[in-house]
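First comes one chain, alone, set out as structure tokens in the form predicted alone.
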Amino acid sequence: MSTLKVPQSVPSVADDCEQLRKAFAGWGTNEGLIISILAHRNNAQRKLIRETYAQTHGEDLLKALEKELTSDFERLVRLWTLDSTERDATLAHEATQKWTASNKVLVEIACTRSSVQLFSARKAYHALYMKSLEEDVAQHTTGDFRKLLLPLVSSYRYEGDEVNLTLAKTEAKLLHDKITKKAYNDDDLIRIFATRSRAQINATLNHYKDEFGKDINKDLKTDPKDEFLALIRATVKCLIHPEKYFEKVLRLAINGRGTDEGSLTRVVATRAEVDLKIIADEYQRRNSVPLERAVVKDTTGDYEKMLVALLGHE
């Protein structure tokens, strides 16, 4: 469930563009006016605003935002203003260029988007960077990480609910055998997670728990410091329980030593129109504190106001 609040009566796109132009005019920027417009328009409306702004004023709205805003607030507004496919392409590009073994953004994009959304992000990557996401992943990652990430970002999973229970039992046993032998980089283990539908993987993992008495992610925690194992666990969680994955990202971002604004910004900007309400409910269940209250306690200024608006509050 989305947390985005769009007013019942939305001004014309021309009015929105004119108000944004006014927000940029004069000595100071009217950040409140920017928030009141952009934080309350859906993806299609923001895309139209950006197109109309460029036609009317001869400038990309994103460039104007970059000039007028600063720091975490600027990054949040800019990411939010991007079309969702461009946003995913931008985040994926950043992840490849600054890739480290602990970076899970590529898994996040590959495993929490639908097949059509992931394919669209890959097409947007072509348009923005004149190369493919796959070739950048191949170039900037190494070893087992490349072996897992490349098929994940290249995948086009079946999205239906049909499940082959015989296959689920066979592959649950196969996964258990490989994990027992610590063959975490096994071709078949990676093939299952990179190609099977979510419904099929869910059936396989349910059988795994029934047959072997443990969630697969517990068996994948034999070495908590192993970054590749952590990436496989993130893959499983993103495919089957994305709300739990994102709740943990937010918890670590907010509750760690100092706020991880990068992760907080990314999750709110990418999930506000998708399932941020479900993630927020999971956060409250897990932490006994409303997500909005935790965000307000940990952030300040216009950045806080934009986050709170996207969380569905004022």
Given for the second form:
2 protein chains.
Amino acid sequence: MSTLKVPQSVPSVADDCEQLRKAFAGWGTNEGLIISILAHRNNAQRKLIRETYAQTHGEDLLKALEKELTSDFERLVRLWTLDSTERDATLAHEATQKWTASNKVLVEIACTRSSVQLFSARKAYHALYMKSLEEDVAQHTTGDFRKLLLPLVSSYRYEGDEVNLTLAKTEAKLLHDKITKKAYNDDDLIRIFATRSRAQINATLNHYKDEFGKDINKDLKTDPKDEFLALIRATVKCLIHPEKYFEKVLRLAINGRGTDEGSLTRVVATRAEVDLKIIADEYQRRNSVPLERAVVKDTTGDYEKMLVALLGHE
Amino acid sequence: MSTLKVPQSVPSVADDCEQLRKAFAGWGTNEGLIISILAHRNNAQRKLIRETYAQTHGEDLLKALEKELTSDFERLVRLWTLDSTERDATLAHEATQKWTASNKVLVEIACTRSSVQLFSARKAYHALYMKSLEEDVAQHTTGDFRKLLLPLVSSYRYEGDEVNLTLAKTEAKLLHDKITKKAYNDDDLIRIFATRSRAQINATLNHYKDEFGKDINKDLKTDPKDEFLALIRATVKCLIHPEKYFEKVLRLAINGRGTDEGSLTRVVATRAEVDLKIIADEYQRRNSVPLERAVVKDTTGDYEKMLVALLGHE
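Output block for the form predicted together with a further copy of the same chain, input the form predicted alone:
All chains and molecules follow, beginning with the one already shown.
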């Protein structure tokens, strides 16, 4: 469930572009006007605004935003304004170019998007960077990380509901055997998470819990400092409980020492139109405080206003 | 260049379906009539015939062909009649279900199709088999073969012409180092062939030849019995010289002891509408006999007639 609030009667695209142009004009920028427009238009509407703005004013709206805005507010507005597939391609590109073992953005994009969305992001990656996403992932990652990330970003998972229970049992046992032996980088363990459908993995993990008495992610927590293990846990969580994965990213971003604006911006920009309502409910359940209140407490100025608008504040 | 001959004035789809129905009716089957229609319709026309036939006669044309025809002729007509993406999905499925180390069909499909065609075959695989191609490849192959085949069938290569010459030099050296050490299953060697664009790989292999004096496939021929090495050579050839790869498949199919109808059928059915003319020219250059004459000498009956028709005999 989306948190996006689009007014019942939306101004014409031409009007929106005109207002944005005004917000940029003269000394100073009218940030409130920008928020009142862009934070309340859906993906298709923003795409049309960007196209029309380029035609009318001969400038890419994203470039104009880059010139007029600064810092976290700028990044949030720009990421949000991007078409969702281009946004995914952009985030994935950033992740490959400055990849670190703790970076979970590639897993996030590979495992929380639909198969078609992931493929669309790969297409957008060709167009934007003149190479393939998997090419950059393979080049910029190494060892076990590459072994996991390459098939994840290249996957086109089957999305039907059908489940093979015999297979679920076999593979639950296989996973348990490998995990017991701490063979976390085992070929078959990676194969299962990288290629099976969500429905099938879910059945396998249900059987795992029934048969061996623990959530698999508990068994995968033997060493909290092992970043490869953390990446496998993120994979499992993104595939099966994306709302819990994103809740935790927000929790760590907000509750840590200082705020991790990068993660906060990314989650709000990528999920507002998808399932941010569910993530916010999960956040409140887990932290006993509404997500919006926590965000307001931790952020300021136009950045705060844009976040709150995307969180669906009336 | 295609060898397909479509008549200047093609009968209506309804007429084609009617004639096919007649060819199946009564005692015996009119194989000549079937060839005269199906071997002279392009992919779009055959697709329409199959749809119209199902609507008109309440039966899948492929099922009817299966009932009426037999043996190599049946397989050729059925493979040819299939839409090209469904055909690729079918061939890939056969290859995963009865996979052997010497089977090169997966490499062939992954490396001689365009990125969009390969992706379309993966989509068709979902629809036909309710799972993903990479899922089956990962499950049914093992070890080094899996390490190579999984990224190959999952790839969505960039198809632009741009080449990075610095990268080509670095990676040519890297390939040479690994090959000199006989590290054929090296992560980076596989990464290069599985993810780089054709243009980039071509540049790398040109530099390889200039710098180290030999074609890479010569250096990859240290052990003619090593099936993994043979698969890497097939990968390189399919990516860079598909016409030479297919010429060799035909040569071995025709010139071996007995005929390998499986390979002959597959190459003719999959390439007739693509580049069979180029492959046939390559065959004649390499064997000093026209492909059509070689095929006629090695095959008989309706199978021969259908092959000759697809080879473009007037």
